[in-house]
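Next comes just one chain, in structure tokens: the form predicted alone.
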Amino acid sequence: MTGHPETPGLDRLLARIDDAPLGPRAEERGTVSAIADGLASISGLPGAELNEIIVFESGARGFVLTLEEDQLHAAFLDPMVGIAAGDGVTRTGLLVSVPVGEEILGRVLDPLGRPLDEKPPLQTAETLPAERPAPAIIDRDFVSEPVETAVLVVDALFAIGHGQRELIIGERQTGKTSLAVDTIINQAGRDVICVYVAIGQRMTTVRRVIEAVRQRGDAGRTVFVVGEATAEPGLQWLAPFAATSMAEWFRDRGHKVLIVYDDLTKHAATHRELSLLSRQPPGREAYPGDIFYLHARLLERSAKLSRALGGGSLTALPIAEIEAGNLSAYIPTNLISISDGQIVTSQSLFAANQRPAVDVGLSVSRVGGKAQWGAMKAVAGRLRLDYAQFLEMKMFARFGGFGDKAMARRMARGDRIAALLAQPRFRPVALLTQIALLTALNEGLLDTVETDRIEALKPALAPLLEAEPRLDGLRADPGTLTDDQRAALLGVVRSALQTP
């Protein structure tokens, strides 16, 4: 009868009879003795591992995220509902992992890359560990490309390369996030892929950035992964390795990636709540101890490959949040020694509508000059030091003006300064334009502009700069700057002076 024309379904139900294998089958289950808000603790699975994804009865999932001798405590993935103590546990063996491809471009999806937008759910063939180990050291690339961000505060004074990690921290509302999505905006048209990770932020928060990189930017090239204030907080401590995660498969078949972590101090706080209700001996601001490890083993992930392994490189801008400008914080202070600099951004200087605020005194790129272009180097040299002077100066002259010529000659410097490093949202200023502007101020032709027509002096050079033939060598190569080339550009900013 199984060969029977008429019967094509029962010959594929005893085909697949067949195929079934028999036998028994071990299974290791648990039981639910503690619940908390988000945690659970269970005995019983003296085989389970860090990371691994445990059922409970009710069909909900969690990870295992601390181990001890007699018991374990495992984070919710999904909602709690109807979960309580003596409830059954089975484990699955599996790791948490994440869905991986090109098919997560231009998505927002959760850490478990479920979609939180209107597209169906992906279809990937291949998913990656959330926690995967670091390059090793002799799989690593020195830094020498620069990100270029189109702050030109940023790329004059803080440069930041391929495979950096640079934090942006600062106290709240000072542009943080603005900083670091115009910079994921900026990357529209390059070959860098983005990704976005927002931690513990408000859902209308996450939904202005992901407007503003669909309207601004490329956002068919970026990834959003978003684990909400409302969500579980297993999935706001997931994100960030989730994302990496995610990052990493691009990383790792040659692309330039860049990833924004908003922000590892709400990240620290889900840490140190899930940890106290796992009963983790508390210390220093009732932090656990383990708290440098968490954030050193996710951003030791971001860096650049040696060209054997592709030449990828995965740069990672993480946000933190300090409160009354206290950079001696704890999380601040791990933050800042694990990463390769800071910038920083500056309460005064916000409320004083100087944007970016980057409080130019605290902040440093640790990589530098090393990951510049020859030619900004060459006419950036002593912005940073003569900004500086200038923001000490203006300090002590409230107490009285400047009777010395020379004195009042570097204070207006020194506004001409101030000025051509504000620069509005979604505001970008192209390379040759920074690099025309740094030079006229370092020739003295700014000086008798108004600070007023300065920021409309910078999408006027745009243009004309790109008319002028002499720049062709130096739009191809910014490596270097010749005499011929700087002539040309102070001609160009000359021009645009002259037009009313």
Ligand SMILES: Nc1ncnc2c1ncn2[C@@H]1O[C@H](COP(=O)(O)OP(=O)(O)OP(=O)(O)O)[C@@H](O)[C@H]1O
Given for the second form:
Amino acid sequence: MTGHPETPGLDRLLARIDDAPLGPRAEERGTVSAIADGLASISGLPGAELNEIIVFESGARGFVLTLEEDQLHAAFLDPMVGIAAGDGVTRTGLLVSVPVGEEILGRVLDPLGRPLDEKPPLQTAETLPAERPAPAIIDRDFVSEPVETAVLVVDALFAIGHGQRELIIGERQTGKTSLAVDTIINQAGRDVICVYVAIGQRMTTVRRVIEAVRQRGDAGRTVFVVGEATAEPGLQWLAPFAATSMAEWFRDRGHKVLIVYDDLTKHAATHRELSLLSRQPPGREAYPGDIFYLHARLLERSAKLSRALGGGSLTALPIAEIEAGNLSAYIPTNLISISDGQIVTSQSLFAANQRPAVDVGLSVSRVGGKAQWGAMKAVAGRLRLDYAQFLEMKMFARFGGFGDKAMARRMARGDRIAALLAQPRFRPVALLTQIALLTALNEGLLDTVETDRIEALKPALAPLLEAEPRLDGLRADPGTLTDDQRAALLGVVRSALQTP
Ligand SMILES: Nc1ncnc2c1ncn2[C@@H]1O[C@H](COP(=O)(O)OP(=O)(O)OP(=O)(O)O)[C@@H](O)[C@H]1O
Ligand SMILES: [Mg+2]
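Return one more block: the form predicted in complex with this ligand, after the form predicted alone shown previously.
Full assembly next; the chain just shown is listed first.
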């Protein structure tokens, strides 16, 4: 080919003509048979696969949600304006994928990785399908290291291990999101990458979360994936899966990753809506039969990977909403059965100003205890029992006073426990402070301290503990608590109590 130095564009054009394939091209072409809110029924694409992206005549994209013998249902990823029955549809042969890589850190993205922040579009070298298989049993390791949430009630009573799935479940406006977001914020400086997925929430609510992390946490190590309430149902449906793939990219490179799904009740509702529109047979509470499988395959992707696979982990904090305290509704029971424990927040505790409003009796962490630091385990052992007894006694105390001195002592202890477990938002309590407070509680050091003072004691302790050389060993390895360290902790608490 001759060169055209003065018109380089022409060269490129000629090269493209040379490369263009000639002759007929085989292409499957389907037809829209019906459309409904966010969903299209399509006939004539027999080769289409689940999760494959298809393109409508208008240029809008969708992905295959369900396959039937003679038709398929696709959820829209773009607005469905201008699409009508009879329109043509073509396959792309591509599965729904998301951009992955370091570039996504610090970003606010939609479930396809399109920016929702003021920054430019992503240019990542890699993408991953939104749906990926969970790691096999042989590729997993035991959960062995705690996520330090810096929320005392969680770290002491319901420790969460890296690689665990701990459900946060409760009525509306009981602090579910706050608990998860405080945990994300408290990962700053701890080498944990966080992913927050918003599903079906209003953008104003999501913005508040993003602002809180930007102001107080390490937003540069956090990714926000948002399928907001007004987004296409298909995008909302996709959000948790897409975000999990983004998280897995880091997990598979040896990182510790924490993902928050806020919330899966709304995700279940979107799934139900799309299923009913595609005429899947409704089951219990009108949810389709595959709702259990949907969330099981999502949460199974959280895992602690074996050393051979780099030892990374993906920890999941799915959030679920319940009505009128009913933990035995369909979606809650499903989610409880596919996670490794639940933190239950309660309306009555919240109203009684116990915040975080964690119901200690109903909450449990089924694997976290194994991951809890030895030193913490040593001092938190009796806490739950003491507190449960206190709550019971308090109920009876309403019917009359206690003459018994031993009872009065236990009540005093219980009040101190309640004060320790209470924690305002954005006030992290570091591990060493937690251990010091619980040691002091067990020794009865706090029994005479006014409960109002306990909140102030938490921040006051931190610098004193930091300055105590006898605690260097504990700081480096909280795996055990020696007698000398215990004495040092008590010494620090005593001196903190003496300064007015
Ligand atoms: N530990 C806390 N101390 C004080 N206030 C808190 C605490 N936790 C949450 N709150 C307040 O309670 C309110 C509800 O919290 P949050 O939005 O986290 O609840 P939610 O259960 O996620 O609500 P929704 O059901 O609307 O999603 C917020 O105003 C929040 O600031
Ligand atoms: Mg919330």
